[in-house]
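As a starting point, one isolated chain is supplied in structure tokens, in the form predicted alone.
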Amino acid sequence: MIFTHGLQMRAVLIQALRTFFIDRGYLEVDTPIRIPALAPEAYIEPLTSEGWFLQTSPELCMKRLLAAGIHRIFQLCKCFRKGERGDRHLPEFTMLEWYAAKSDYRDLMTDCEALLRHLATAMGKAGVLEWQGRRIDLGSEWERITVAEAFQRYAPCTVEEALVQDRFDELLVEYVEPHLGMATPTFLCDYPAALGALARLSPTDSAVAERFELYVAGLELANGFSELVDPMEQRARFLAEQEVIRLRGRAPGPLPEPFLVELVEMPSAAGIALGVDRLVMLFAGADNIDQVVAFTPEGL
């Protein structure tokens, strides 16, 4: 069933997204969705296509454009992740990513605040979102809380204990996320270094990475970080992640060698991925992701 209201809201929102970035001097880019190698991620299983992969994110190609000298870019594209299906998940979904040279994750948080306020104006929401019975004030100061503080406040153990028990994601979803973004949006900041992914470590505390996730009414919207631009450290992290993938019973794909080679040319930068379907859910007041896409996998 096609939900006309959700699709109309989606069209307006996507145009407003483009306007936001174009007005700020970002170049819209379009990179391939079928690529020979991905950034290895133990908790994300990719879909294959004739020996290559459907992208889980356009991240690697976009960073190669940064390395080539294009320093403010954004992209709206399709991404794919095997086995992800639920009220808030689709195996094929729409992602917004943007990257800026000479920026860090604090700049991205400022971008997020400006973006959602811009969208609220464009969608006639007057700076307030109402979703799942919650009123979220976009105009007030947004909450910023570290992962360590959030686990101390809401979880039954510390973040260090959660990592040792290999229960970080489980405890985050069950105990922490339901408290985030309930009055204003929340930035969950400073992830443990072990969960740094492609983020650089903090220069003042090497135990944490300069990474955050953005939450509204308990819904995770975006994942951003100050980019790691050291190719040797990035290779080491990729190899460690490949080993975790093997321990989980899967065969890791090849390393993205062109990305690692070109990373040496990449300037200091920050980048973020934001789920467009979930963003539309918030503005449309939809309680299921199926209501804001033209077709679900089951309907094809």
Second form
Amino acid sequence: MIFTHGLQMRAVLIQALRTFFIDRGYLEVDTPIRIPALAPEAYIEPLTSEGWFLQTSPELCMKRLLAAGIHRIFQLCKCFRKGERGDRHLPEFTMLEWYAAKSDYRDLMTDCEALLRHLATAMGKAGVLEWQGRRIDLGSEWERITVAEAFQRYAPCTVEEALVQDRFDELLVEYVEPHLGMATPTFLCDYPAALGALARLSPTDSAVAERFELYVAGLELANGFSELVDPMEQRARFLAEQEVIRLRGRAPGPLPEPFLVELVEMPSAAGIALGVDRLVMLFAGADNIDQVVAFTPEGL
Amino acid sequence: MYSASEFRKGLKVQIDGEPYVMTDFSFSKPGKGQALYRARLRNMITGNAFEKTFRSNDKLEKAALEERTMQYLYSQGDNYVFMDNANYEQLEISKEQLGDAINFLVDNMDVEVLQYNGRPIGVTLPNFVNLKVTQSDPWVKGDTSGSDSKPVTVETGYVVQVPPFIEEGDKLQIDTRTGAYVTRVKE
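Shown: the form predicted alone; wanted: the form predicted in complex with the partner chain:
Zooming out: every chain and molecule, the one shown earlier first.
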């Protein structure tokens, strides 16, 4: 069944997204979605195409553009992740990513606030999002809570214990996420260093990475971080990630060498990926991602 | 064996030698984290249920069930009567064991009756069934609520969300695995 309401909301929202970034001097780019190498990620499985890969994110190509001297860019594109299917997941989904040189993850949080307020105005929502019986106030100051604080407050153990027991994701989903983004949107900040493969470590606390996730009404919307720009450190982290992939019984793909070479030229920067389908869900009042896309894989 | 990525509502599996049906299933995956497969499993004999979170590498055994094609005849209180089309043998299955299937059963429908050690414990329905709408409120033209679905009741008493143009007397194709409306069918 095709939900025309979801599709109309989607079209208006995408127009408003573009206006937001173009008005702020960002250049819209569209990089290839079929690429020879990806950033290795332990828990994201790619789809292959004639020996290459369908992108799981446009991150590496966009960072190469930063390195080439284009300092404010955004992209709306399709990404592919094998086996991800649920009420909030599609194996092919629409991603918005934006990157800015000389900024860090705090600037991205400010961008997120401005972006959602802009979209709410464009959709006639006047600063309040209503979703699944919740009223989320976009106008007030948004909650910022560190991962360590959130585990302390909501989970049965500390974040360190959760990591040692390999239960971080499970406890996050079960105990922490249901509390996030309920009164205002929430920035869950400062992830354990091990969980930010492409993020810069905090200059004040090397145990955490300058990474955050944005939640609205318990729905995870975006993942942003201050970018790691040290090629040696980046290579070491990629190799470590490949080791995890091997331990999990998969064969890692080749390393993205041109990216690692050009990373030397990349200015300090911050970048973020936001799930557009979920954003439409929030504004359309949809509780299932199927309601905001033209076709699901099962419907093709 | 079923791997976690094959899990879905209605899957029949075996745990410690007992057959279970997956009555609820949800996929979640926190940003860059591990995929989690949360399932609710109901013991097909005792009716006891429990919830468990599985990960990508987890597997569950297929349930060792025998199936035979039988015709649904009628219900009597909480029991539903089925007949084997080959030898006319009849047997009863309780409402509880049928679960959601009662929403889609109409007289004379052929179904696969599941048996475990010779005991009937449930049925597998065709993936799609056609059911007649018995009650539907007319759609108000100019409805500005932005909603593009409305609830209707079908002949089994089941309530389903459908597009506004569906009217009383229409026949709907319904996916028995999800319970969702698929399309209107012409007879």
